[in-house]
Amino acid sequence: MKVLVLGSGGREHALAKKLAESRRVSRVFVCPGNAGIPETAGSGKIQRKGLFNSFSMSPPFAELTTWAKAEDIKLVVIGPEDYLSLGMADAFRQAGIPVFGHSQAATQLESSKLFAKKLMKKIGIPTAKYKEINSFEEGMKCIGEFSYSYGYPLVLKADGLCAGKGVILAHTPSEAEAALQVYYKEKRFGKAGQTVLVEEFLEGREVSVMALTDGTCLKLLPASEDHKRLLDDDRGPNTGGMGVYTPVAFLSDEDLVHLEKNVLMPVISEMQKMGLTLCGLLYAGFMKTSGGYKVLEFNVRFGDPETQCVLPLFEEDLFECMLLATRGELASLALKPNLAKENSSSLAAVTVVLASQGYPLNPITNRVILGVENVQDSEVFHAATGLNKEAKFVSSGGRVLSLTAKGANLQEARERVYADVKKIQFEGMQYRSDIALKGIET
C-alpha cells in the first residue's frame, strides 16, 4: 500500500522512516519533503514528491487530492499544524481517502490557546491561570493587575499558531511591556498575535505526553521531556525545540494514568459532545508543580523533535495503528504506554536538535553541510535541508537536523548522540549541550 505523508521537517521524516518499515506499504511519498528526506539506505521506500505548485498547500487542495486518489494512496498523514488549520484533512476526507488528522474545526484545540482554556476550564483540567487581551492598551492594564496577584515572572501567548515561538517569558514590568511592543506594534506575529494571553508563571518540570485517538479512545506513546530554550540551563529565546529525551523518570505509571483518566480523555470525550471529533495525535504539553500537574498546551498534532525521539524506540507497525484510528478501531490496538520491549537494549532515546545561526529570530541558510555521512550510532532527521549546485547538503531553515541515539539507559543514549553530533559542522551549527541532563540526575 502507498502511503502520503504532509510536511517537510525531521518529524515528517521521523514519521517517513516509521511508516516504511511496515510489511504492508510499499512505498511512502514525502510532499513537500526536503533534500534529506527521500531514504538513501534500507529499504529504499520513500520517495519525495515535492511542491506540486505554489497554490498546492493551500486550500481547496485539489491537486493533491486528485494526485492522491490517481495514485491510489491508501493512507495520508498530516506533519504541520498549519496544514491541519486550513482543512487539509477535510479535502481528503471528502476525497474518500483515509487521513491520521484532525479536521480543521477540532484543530481550534491548538490553534487558539484561548478556545483550549476555555474547554479547560469548562471541564475542570488544571492550568495556569489568565486573562485575556487584545490591544496594548488593555495589556499594560493587565500585566500590572496580573503581576500584583502572582508576581514576576509572567508568561505572554499569542493566541494563534506561531510555531512554538509566539511565547515571551517576561521576568519585569519592563519585558512585559517590550513583549506587548512585540505583539502589537512590531505586530511580529500577525494575526495571530493580536489576541494575547497572560498568564500565571508555572515553575517545575515539564513533559510532553503523546497518544493516537480514533475521537473516543486513546494509545499512548512514551511521555518525553522537551527543552525549548535555545541555550543551555534553559536560558535564551523559545525555540520550537532544541532537544528531548524519553523516558522521563519522574512521571510515574500511576501519573499517566492519572494523567490519560482525568486530561486526555475528558477533552476528547467534550470534544466530541461540541462534534468536534478528534482523528489523529493528540499531545499535551504538562507541568509538573508542587500543586501537582497542570496543563501548558494541546497540540494536534505529532512534536517536534519528540516524534523524533519516541518514534526510533517504536516497535509496533505504526500504519496499521494509524489505519485503525481512521477507522475508529483503535479499541481493538494492544499498545503498551512504554512501546520498548522489556528485554530490549534501547530503553531510553536522546534527541539533539542542530539550528542555524540566528535561529530563531533569524535564521542563516545556504550553510554547507559537513560530516552525515561520518555518524554512526544516531539516526538524522533532516528538517531544513536543500541540495546546492555540488549537490552538497545545505542548511535552509533555523531547525537543521536532529539526531537520536538509543541505549540501554539515558547516559549511554546521551554519549552517543552527543559523539555523533561532533562529527557534523556547518557554519554557525548552534545545540544545546545539556540534553537528557536533567532526566539522568533526576
Second form
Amino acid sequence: MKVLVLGSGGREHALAKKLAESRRVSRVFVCPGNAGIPETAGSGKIQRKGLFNSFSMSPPFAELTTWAKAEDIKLVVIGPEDYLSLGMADAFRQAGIPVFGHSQAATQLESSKLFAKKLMKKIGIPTAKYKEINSFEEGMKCIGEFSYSYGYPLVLKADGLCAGKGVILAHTPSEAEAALQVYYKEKRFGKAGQTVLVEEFLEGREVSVMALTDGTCLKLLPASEDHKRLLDDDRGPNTGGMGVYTPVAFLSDEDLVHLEKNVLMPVISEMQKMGLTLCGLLYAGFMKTSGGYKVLEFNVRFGDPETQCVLPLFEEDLFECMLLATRGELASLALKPNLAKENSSSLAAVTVVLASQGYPLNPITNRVILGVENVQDSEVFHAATGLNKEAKFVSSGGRVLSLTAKGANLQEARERVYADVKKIQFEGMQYRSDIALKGIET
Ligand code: AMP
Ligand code: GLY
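Could I see the form predicted together with adenosine monophosphate next, after the form predicted on its own?
Below is the whole assembly, all chains and molecules, this chain first.
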C-alpha cells in the first residue's frame, strides 16, 4: 500500500522511515520532502514527491488530492501544524482518503494559545496564569500589573503559530517592553502576534508527551525531554528544539498515568464534546514544577525533533497504528507507553540537531554539508537540505539535520551520537553539546 507524508523536515523524514518499515507499505511518498529523500540506502521505498509548486500546497489542495486519488494512496500523514491549520486534513477526508491529521477546526488547540488556555480553564487543567493583551498600550499596563503579582521573568507569547519562535522571556521591565515592541511595533509575527499572552514563568523540567489519538482513545509514545534554547546550559533564544532524549527518568510511570488520565483524556473528551474530534497526534508540553505538572502548550502534530528520537525506538507497525486511528479503532491496539522492549539492546535514544549559523532569527544558508556518508552509529534525518549543481548537500534553512543514536542507556546513546556529529561539517554549523546530560544526571 502507498502512503503520502506531507512536510519537509526531520520529523517527516523520521515518519517516512518508520512507515516504510511496515510490511504492508510498498511506497512512501514525501511531499515536498527535502534533499535527503529519496533514500539511497535503507528500505528503498521512500520517494520524494517534490514536483508540486507552493500553490498546490495551499487550499483547496485540489492538485494534491487528485494526485493522491489517482495514485491510490491508502494513508495520508500530515506533519506540520500550518498544513493542518490550512485545512489540509479536511481536504483529503473530503476526497475519501484516510488521513492521520486533525481537522482545521480541531487544530485551534495548537494554532491559538488562547483557545488552549480557555479550554484548560474550563476543564481545570493546571497551567501558567496568564492575561490576554491586544495592543502595545494594553501590554505595558499588563506587564506592570503582572510583574507585581508574579515578579520577573515574565513570559510573552504570540497567540498564533510562529514555528516555536513566538515566545519571549523577559527578565526586566525593559526586556518586557522590548518584547512588546517585537509583537506590536516591529510586527515580527504578523497577525499571529496581534494577540499576546503574558504568562507567569514556570520553573522546572520540561517533558514532551506525545500520543496517537482517534478522538476517544489515546496511545502514548515514550516521553522525551526537548532542549528548546539555542545554547548549552539552556542559554540563548528559544528555538523549535535543539535536541531530545528518551527515556525521561524524572517522569515516573505513575506520573504518566496521572497525566494521561487527568490532562490528555479530558482534553480529547472536551474537544469531542465541542464537535472538534481529534484524529492524529496530540502532544502536550509539561513543566514539572514544585507545584506539580503544568501544561506549557498543546500541539496537534508530532514534535520536531522529538519524533526523530522516539520513533527509532518504536517497534510497532506505525502504519497499522495510524490506520486504526483513522478508523476510530485505536482501542483495539495494545501499546505500552514504554515501547522499547525490555530485552532490547536499545532502551534509550539521543537526538542532536545541527542548525545553521544565525538560526533561529536569520539562518545563513547554501553552505555545503560534508561528512554525512561517514556517520556510523546514528540515523541521519534531513530537514533544511538541498542539492547544489555538483549534487552536494547544502543547507537551505534553520535546522539542517538531526542525528539520533540508540543505546542500552543514555550515556551510550549520547557518546554514539556525538561521535557521529563530529563527522559532519558545514560552515557556521551550530549544535548543543549538552543534549541528554540532564537526563544522565537525574
Ligand atoms: P510554547 O510554545 O508555549 O510551548 O513555548 C515554547 C517554550 O517556551 C516552552 O517549551 C518553554 O521552554 C518556554 N515557555 C513557555 N511558556 C513558559 C512558561 N510559562 N514558563 C517557562 N517557560 C515557558
Ligand atoms: N520540539 C518542540 C515542538 O515540536 O513543538
